[in-house]
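Take a look at this one chain, the form predicted on its own, written out in structure tokens.
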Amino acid sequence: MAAPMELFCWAGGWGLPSVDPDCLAVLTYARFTGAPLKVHKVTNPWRSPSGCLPALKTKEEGVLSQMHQIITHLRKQKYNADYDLSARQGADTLAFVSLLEEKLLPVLIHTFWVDAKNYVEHTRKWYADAIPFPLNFFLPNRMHKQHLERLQLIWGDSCLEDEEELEKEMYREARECLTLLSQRLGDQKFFFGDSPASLDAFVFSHLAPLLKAKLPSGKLQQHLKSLQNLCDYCSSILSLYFPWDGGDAPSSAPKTSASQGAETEEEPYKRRSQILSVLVGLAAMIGYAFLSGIVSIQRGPPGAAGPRPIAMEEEEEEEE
């Protein structure tokens, strides 16, 4: 039997199987199609073979690091959630995905990473608690900077003109986008009827973090919560496809053999990761001590007795 594809993604939180929208989209699409993935849920992107998340390790194409590339690869492997869609429905999928990326995604970035209250009290706090020491001292700030740059790239030069006015316009368009999604969904179970498609994975991955996160400043969140069919839609997908993946299940609840085979939380590697983190922290502190002159080495005459230097071994983390 061929080895399953390996997916590296951010771990879950807030009642979700992953807190990252791109990772959540890939996980959801894989669940919709039954793609056999060995899932590594991690809190350190450096454990990914590409250094970023999500990442899919494949036999045919090596490592794929973009959400759209991963889903395209799954389609090539005949795990296609859009197989039964008509040409019109395929065109609607492209239109709505474009709408999500243009109107909703910038506001999600702003809500979680730019809004000062949300970033300090919610986003940075979660990542600082989740990411292992000592990476949690600088990785959240690095991610914050990356999201700021991404948002500036989306906004273009207009962000330099009137940021406050631009923010109001951006949130207005995001509310209109949510309202349009609510109207398009109506009373249906999924956007194209009773079976999920790729559009459902994209919509769910954008809406669920906004719905489930406990944000101190929730301007857009309140509008989403007022659209009951979208809230029910997210809850339905979570209960149907991720019954034990949100961190809300009791610890004593047994996992099914199918989920054990398809997904793993990488428990055997936690202790190894902790040891590696401690070694990295020690190396960083010792290096700083030498560079700053706090500690120095004085050489004595040949044959003089003195303490032996401490030998340090670095343990390299391996994924099996």
The other form holds:
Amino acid sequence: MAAPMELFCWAGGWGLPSVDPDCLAVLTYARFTGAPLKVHKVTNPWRSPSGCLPALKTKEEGVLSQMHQIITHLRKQKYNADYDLSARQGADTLAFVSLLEEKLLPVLIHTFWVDAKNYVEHTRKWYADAIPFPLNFFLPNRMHKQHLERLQLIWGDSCLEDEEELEKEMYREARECLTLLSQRLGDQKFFFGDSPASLDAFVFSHLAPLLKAKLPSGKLQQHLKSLQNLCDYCSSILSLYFPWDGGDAPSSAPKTSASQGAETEEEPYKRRSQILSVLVGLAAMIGYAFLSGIVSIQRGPPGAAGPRPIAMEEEEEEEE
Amino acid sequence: MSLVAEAFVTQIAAAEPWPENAALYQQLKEEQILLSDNASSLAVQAFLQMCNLPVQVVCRANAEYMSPSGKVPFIRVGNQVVSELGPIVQFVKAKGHSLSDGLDEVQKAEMKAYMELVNNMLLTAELYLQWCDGTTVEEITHPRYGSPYPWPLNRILAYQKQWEVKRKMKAIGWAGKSLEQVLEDVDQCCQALSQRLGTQPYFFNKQPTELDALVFGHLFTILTTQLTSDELSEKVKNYSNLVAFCRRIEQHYFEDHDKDSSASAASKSSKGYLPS
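So that was the form predicted on its own. Now I'd like the form predicted together with the partner chain, please.
Every chain and every other molecule in the complex is listed next, the one we just looked at coming first.
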């Protein structure tokens, strides 16, 4: 592992190092295992080498784009958080990850991206502020449509139309899933004792956005907040492993060296668009001035050209 | 349904005992049913057997369309129709029969998690194999799926279903997987199940639960169904305790029905018994 691998992920917000659960899972796993990753926090998915986030650029296998693939790759590179687990605990990990993906993740997607109030007032607002011009006009909407389609395929078309039915069934199962996680965690520090494993990374990445985001309509959030051990669990992981980049909004300066690279990368863009807009404004004004004849350039001997037309105009004015 | 209506229905469900003429609907056994649907149907049958509730298996070509959620199998009990294992378990619980009452909270959490593991990995792998793997699609799935219908309806229905399944695979990120990766996932899933089962007779020691029914349904179907290649069943055969588990449940719960047993009935020229 001569050169560190490069990870492109969504920037932080709401007190988290990254707002997207997949990116957060990869970041957390990397922190747990101490994998040397050069992290680029971007707000523009088109800047990642594969076009979507998270993306890991490796020397051996090119660009990996799915969270599970990235974590498997890190494991193969000997950054294995599950090294100390027994076979039975490894089996439990697979089972609980499936539980999260089947029961909790779709409802999380619904809460953030499909629920009308949350989407308009919170999610879309954050992404529209974060993504640079001009992508911020259509990217959030496109992501919304993609997530909606994904939910329709998973749940069936009829389910999404009937809001009440949906809320009752799916949210109930998600609440049950949260309660089950809470029971499984009990009083322990992490799911398998005292050191974190990949299951902790998955659970944290799904729960933390739900816990930290200020959602206007948050039934699921309230249920999570009522499960004290899960809240403490998330806060302890945040304070232990992400003590200083508890994500500010990308416009203000983050304090870690890891994201300084990202900061200087974003700065020239900001500067560039500012300069560009000033130039465009100036060009528009000058062009209008020329076209409407307010200012004109006359070709004549240098020096004499200036005063003479003005003198002539003055004479004309005097005559009149 | 609003909460009040559902409570009302649950009351009615609880009030009526299990009738003699409960029926389970699935597609035609010999010609039409596919691997994944057969597995789900067998899981429900095993569950009802374990609860000692009699049910009659009825085969209809349009079972998929009759089902309230679009998935088979579904059961008709009295004048109520419930589909898929999860809701059926809850429905049966409302009637007072439950296999998982003796479990404590942590065990219930584990049971639910392992059931989701089977649904997430095994079922999705079965769907992938059936609908996204070229040879299987051409030789087995397309001919079987529309077989009760005349041409061109059979082709249209098959292509429609294939398109739908492929979209779903894309949405959950399985579209980019190769067959080897899918088989690798099946292997991981079987390994997890095998480790959880260990040397116990059932997943939660002495008594079978809905998890046992679900695992049995899928593994037995994989073991006894003939596909274009044996790779899928080989993955399961690697784990001897899982094979023994399936045999144990088959002998215990399905040995009464001999020839027309749904467990041993032919499906895609299945071998009808577990290979030793």
